[in-house]
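Here you get one chain, nothing else, as structure tokens; it is the form predicted on its own.
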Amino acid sequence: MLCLGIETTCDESALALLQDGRLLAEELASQVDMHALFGGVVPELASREHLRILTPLLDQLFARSGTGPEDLDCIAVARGPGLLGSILIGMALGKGLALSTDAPLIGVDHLRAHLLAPDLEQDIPFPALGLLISGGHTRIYLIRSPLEFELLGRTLDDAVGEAFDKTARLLNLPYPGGKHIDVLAGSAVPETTLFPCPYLDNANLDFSFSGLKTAVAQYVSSHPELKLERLDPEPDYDRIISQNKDLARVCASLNWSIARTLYQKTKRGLKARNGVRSLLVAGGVAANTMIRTTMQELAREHGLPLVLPSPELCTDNAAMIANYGFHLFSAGYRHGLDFDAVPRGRAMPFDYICTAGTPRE
């Protein structure tokens, strides 16, 4: 079975083909350099770039794989959450292809696709406790199977990726900020009392990183020497570290506070859900070195395997969309052409047409 995946929820235009659940070919056009000039994603520019590049990308994908639209058995497209204008561009492509080829269409939850991304590389022991950490989302799920997700906790305001990006802007580091902070942090020892581990004085599994963002902003404001003189799209890390050792220390301290916060909340989730067989961490921020190390420590403490996607599958990609779409289609789920986009902040409906019995969420 040949499944096409389409991903346009933010600033990555991505297409992928899966043949019987295995990656056959993929194409990706990143907009990072464009948005780096503004310190973050500009929604209007993102949607225009998706519109410009998707059709050429699709032609390249079919040419590389030796396939064509007529070979598609199903089409999976990310319907959200994300930037509404960007999502609509990808959905228009998916619906157009479905209409012209009669291939079944599946709208995919971008967040669940992230959590199942490791499935492309390794087996996931279910039930799993899943931690999703990205630029716009921080969530904990109980995942009983590829089709059964229970949301246990979520961010109440700012996501973990936003804390990294906002700090990067304050320091004059380019977007996306997390990878630059992670590199600089690797050369310093964190000061564990410099920044708080936010929103731990409670019994729930929700997150809040707005207070941490404020604490970092206040510290940088009172230490203006930390800010780089100019924003360089390709920072010279060695020069920065040699000339501004305090900057590396601040980056390491922020990394530590975020990693320990995620550790404590995820540990709480593991204690509340006895019987899970693995700990799964996914999303763009899952590429962070200290977070990966900290989650490995937590998994080891509980005698669980840690399931992590490779760094390439941490970022937004179409292979994960095709993968989750493949699972849904194989279980008998599909959409008509009338399903809608789901922007960030709106609940994702489970509104599939089920051809194999009663739908389950």
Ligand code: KG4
The other form holds:
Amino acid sequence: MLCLGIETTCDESALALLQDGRLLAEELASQVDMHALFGGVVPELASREHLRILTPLLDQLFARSGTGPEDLDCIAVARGPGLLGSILIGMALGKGLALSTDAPLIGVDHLRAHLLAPDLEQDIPFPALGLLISGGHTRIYLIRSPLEFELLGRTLDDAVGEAFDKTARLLNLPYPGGKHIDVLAGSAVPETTLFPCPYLDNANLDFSFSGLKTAVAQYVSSHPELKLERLDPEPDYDRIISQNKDLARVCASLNWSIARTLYQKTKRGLKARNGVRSLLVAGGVAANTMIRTTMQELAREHGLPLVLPSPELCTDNAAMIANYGFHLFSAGYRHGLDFDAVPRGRAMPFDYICTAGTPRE
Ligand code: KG4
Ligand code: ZN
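Return the form predicted together with the ligand of this protein as a structure block, the form predicted on its own having already been given.
Up next: the whole complex, starting with the chain shown before.
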């Protein structure tokens, strides 16, 4: 069974082929360099770039894997949440291929695909408590099986990745800033009282990172010497660390506040749900060194295995889209050609056609 995955929800144009659930080939064209100097993704530029690159990327994928459109058994495309114009480019490719090959088509939820990404590398013990931390979303789910997700908590404002990216922007570090803050943080000891661990004084599993972002902004504006003189797309970390020691300390302190906040809320989630058999952490921010260590600690305290995707599977990729599509397809789910893209902020419909009875979420 050959399944094609298409991912264009943000600034990565990605395609992947799974053969019987295993990765056969993948192609990824990142737009990061283009957006880096703007301090964030410019939606119009992102969709134009997907449009320019996607067809040559598909030709390359087929050529390198020795396959062709006629070999496809199913086509999975990320339908959102994300940037509408960008998603539509990926969906147009998926729908066009489905129309010309008769291969069944499945629109998939990018967030659930992130959470199931580790499935490509290891068995996930279900039910799992899943923490999704990315550039646009911060959520906690109870995942009973690859097809049964219950949302337990979400951010009320900014996503955790935004707290990293917006801080990086204030400091003149390029977009996406999480990786740069992570590297700089590694060379300093965090000051644990410098920034708040936000929105913990409650009993719920929701998050709020806008206050932390403001606290960092106020600190940086009262310490203007922290800001780098110019935005270098490839920062020289050694030079920054030797010339601006406080910058690394601020990065480490922010990283600590975020990691502790995630730790506390996830711990609360584990307490509330008996019978969980693993802790799963996914999404771009799951590549963060301190968060990985903190979550390892939490899993150990609860005697649970920690399921973490390798760093390449944390950030946006098409293998995770093909993987979730393959699960849905195997359970009998399909879409017609008329399903919609879902922009960020709109609820994801569970509107599959089910060939094996009534669709069940
Ligand atoms: O999942 P993803 O690739 O895209 C979305 O679906 O949003 O996540 C991108 C986010 C960005 O905010 C980026 O700064 C963050 O992941 N990120 C990191 C690290 N690597 C990527 N944040 C903290 N530490 C990292 N090492
Ligand atoms: Zn993502």
